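Next comes just one chain, in C-alpha cells: the form predicted on its own.
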Amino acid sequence: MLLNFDRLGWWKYILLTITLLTAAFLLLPIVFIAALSFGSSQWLIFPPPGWTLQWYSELFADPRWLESAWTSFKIAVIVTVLSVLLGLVTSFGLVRGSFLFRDALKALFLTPMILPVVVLAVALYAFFLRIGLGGTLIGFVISHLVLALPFSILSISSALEGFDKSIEDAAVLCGASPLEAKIRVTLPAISHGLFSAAVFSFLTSWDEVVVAIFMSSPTLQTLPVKVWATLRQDLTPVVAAASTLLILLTIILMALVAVVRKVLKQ
C-alpha cells in the first residue's frame, strides 16, 4: 500500500512546516517590495510610515518610464511571436524528424537555459557590437528570442510528444493534405503547448534585466533596465511601484497559463 500523507503522524507536521517556511522564504520579499510601493515615505523603509498612491501616481506621469514600459512590452510581443512559431517548426523537427545527431541538436536548443546569462550576455553584446546591432531594438528581439526559444521548444514538444499522430494520418487518409491535417487537426490539439510557450516567451523578455542591460542604450531601454538605473541613482519608491507592476503582471500571466491549460485539457 502506498503511504499517502494522513499515514505519516508526526512527519507531516515536520513537512507543513518546512513547506510554509519556504513559501514564506519566496513570497516575503514580494510582499515587502508590494508594501514599500504603497509608504508614503520618500525612501525605502520598512514597514512604512503610512500609506500613500503617490509613486503609483508619479510613475504613470514619467514619460521616461511609460516609455521603458512600452519598450518592453514591444520587444515581448515580436519576441514571443517569432518564439511560438519557430519553437513550432523546430519541435515539429526534433519530434517527427528521423535524423543523425537529433537528441545532440536538440540539447544545442536548450543551452541557453544551461549557459549562465551574464555569459551569454556578454558573447551577444560583443558579437552584435561588431556587426552594429548593440543598442538597437533588432538586437533587443534576437538577444531576447535566443533566451525565449528553448521554452518554446520544451512546451510544444511536450505537447507534440503526448499527442497521437495516427489522428493526423487519419484526417489525410480522409483527403486532407498534410498540411492542412496540421492545421485543422494538430494544432488545436497541442494548443495548450502553444498557450504555454507564448506565455512564458513573454514572461522570458518582459523580466529580462542581465542581457536586456548590455544590449540598451541611452535612448532605448527596458522597464528591468529602468528599474535597475534608476535603483543605482535613487532609491526611490517609484522603483518599489514597477517592481510591484511587473510582479503583478507575471503572476496574472502565469495564473492564466494555469486555468488556460486546465481548461484545454478538459
The other form holds:
Amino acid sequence: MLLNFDRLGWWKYILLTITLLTAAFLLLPIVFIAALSFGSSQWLIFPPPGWTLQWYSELFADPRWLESAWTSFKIAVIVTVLSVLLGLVTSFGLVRGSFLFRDALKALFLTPMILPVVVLAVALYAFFLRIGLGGTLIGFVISHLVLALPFSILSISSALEGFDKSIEDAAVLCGASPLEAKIRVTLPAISHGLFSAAVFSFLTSWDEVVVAIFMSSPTLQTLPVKVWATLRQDLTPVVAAASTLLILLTIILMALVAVVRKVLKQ
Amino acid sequence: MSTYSDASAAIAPLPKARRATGFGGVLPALAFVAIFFIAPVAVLLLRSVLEPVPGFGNYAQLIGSATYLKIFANTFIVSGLVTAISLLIGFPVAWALAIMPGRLTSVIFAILLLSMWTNLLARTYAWMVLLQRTGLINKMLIGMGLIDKPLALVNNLTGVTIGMTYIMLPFIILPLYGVIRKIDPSTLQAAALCGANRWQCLTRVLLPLAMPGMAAGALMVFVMSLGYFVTPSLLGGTANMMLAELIAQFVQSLVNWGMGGAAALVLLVVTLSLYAVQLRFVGNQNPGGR
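Provide the structure of the form predicted in complex with its partner chain, given the form predicted on its own shown above.
Up next: the whole complex, starting with the chain shown before.
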C-alpha cells in the first residue's frame, strides 16, 4: 500500500507537497535568472521596476563576451568530433575485442568521470605550463577531451552492446566488406549512442569551468571563465543575460535529444 | 570464394588462439589517457614528496597546521550536511516519483534533468543573487514576518549548503527512484496483511529495502561534494574554504606545487576509498563532480 499512490491516504498529500516544493526549489533559480535578465534594475531587485533588453544589448555589444562565446563554441565542436571518433574506435575495441585487462581498461577510461575535477585541472595546468600548451586552444581541447571521452565511451559502448553483431556478419555474408558493413549497417544502428555521445561531449566542454579556469589566459578564455571572472567582481545583470542564453541552449539541446530519441526509436 | 570464407570466419565463435583482438582499437584512447590523465596526475602526486625537499614534509605541514585541519573539517562538515539534507528531501521525492501518476512524474523529471544540465555557473549565480542581504529569499522571509532584519545567507556555511544541496538533489533522487521502483509492492502488502501499520511498513520494510540505494546515493553525493570547487568558492566566504579551493590556491596564488600535490593526494585517497566502498554496495553509477 505504501507503493500504491491512491491508497496512501493522507500521506499522499505530504509526499505530494514535498515533491512539488522540491520541484519549485529546483526551478526557482532558473526562472529567476531568466526574469532578472529582462529586469531594468541594475541592482538585481526582484520583482524588477520595469523590463528591458538593455543587458542583452550590453552583452552583444561587448566583443569580449562574444569572443569568449566563440572560443567556447569552437572548443566544444572540436572536442565533440574528437570525442565521438575516439569513443567509437575505443568502444569497438572494448565491446568486440577480447584481450587481457579489458574490464580494467574500461574502468580506467571512465575514471575521469569520478575523480575530483580540480585534481585533473591542477595536474594538467602543471603539465601544460611545462610543454607550453597553457592558454592555447589545443590545451583547452585536450583537457576538455579528457573529461568528455568517458561520456562518449559509455554511450557508444552501451549502444554497441545492444546491437546484434550477427546483422553485421549477415551484411558481410551478402558481399559487403567488413568496413563497409560497419559503416552502412552498424553505424546507423547505433546512431542513438553516437548522438548522445555527441551531446554529452558538447555540453561537458561547453559548460566546463574548473579546468577552463586553469587553462585560460588573458587572451583566450571560454564563456564560463568569462562568467566566473565577472562574478568575482560584481553581480551585474549582464551575467544574468549570459546565463539565460546558456540555459536556453541547454533546453534546446535537451529537447533535441528527446526528439531524436523518439525518431530513432520508431 | 575468399569473401565467403571471410564471412564464415566472422560468424564462427572466436577461436581461442586469437587472444588479443580489438586491442588496436583501444590503443589511441589508452595513449591519450596515459599522456594527458595518468601521467600529469602521477607527476603532481610525486611532486608532493619531492618538492621543495624530498620527504613527507608537505604532509606533516598539512596535518600539523590548525588552518589546514580546519579546512579539512569544513570540507567534511559541508559534505556531510549536504548529503544528509539531500537524503532527507530526496527520499520522499524519489518515493513519490516512483508511484505517482504518469503525467506529473514526467513534468518533475523534466525539471530534474533541466536543473541537472543547466550551466553550473548560471545556477550558482542565481543563488548568489537570491541569497543576498537584499535578495528575494530575505525579502520573502521579512515579508512573511518571520524575521526582522535580513539574515546572512551567503559567504557562509548556509550559502554553501543551500547551493550545493540544490546541485546534488538530482544525483540522489535519480538513483533512489530506480531502487524504489524495483521494490515489489507485494512485500508491503504482505507486511500489511501480517498486521503492520503504515509506520511499521515504512520503517521495517520500505526503508530497509531502499537502503542500498540510499547508501549508494549518499556516498556519491558525499564524494562529489568533497571535491567541489566552483559553488563553495562563490557561495562560501573565505572562512569556509573547502579542500578543492585549497588545492587551487596552493597552485595558483602560492605556487607551492608540493603542498598542492599533497592536498590533492588527500582528496584523491578519500575519494577513491569511498568509491571502493560504494562499489561494494551496488555496482557503478556515476557521474563525477565539478
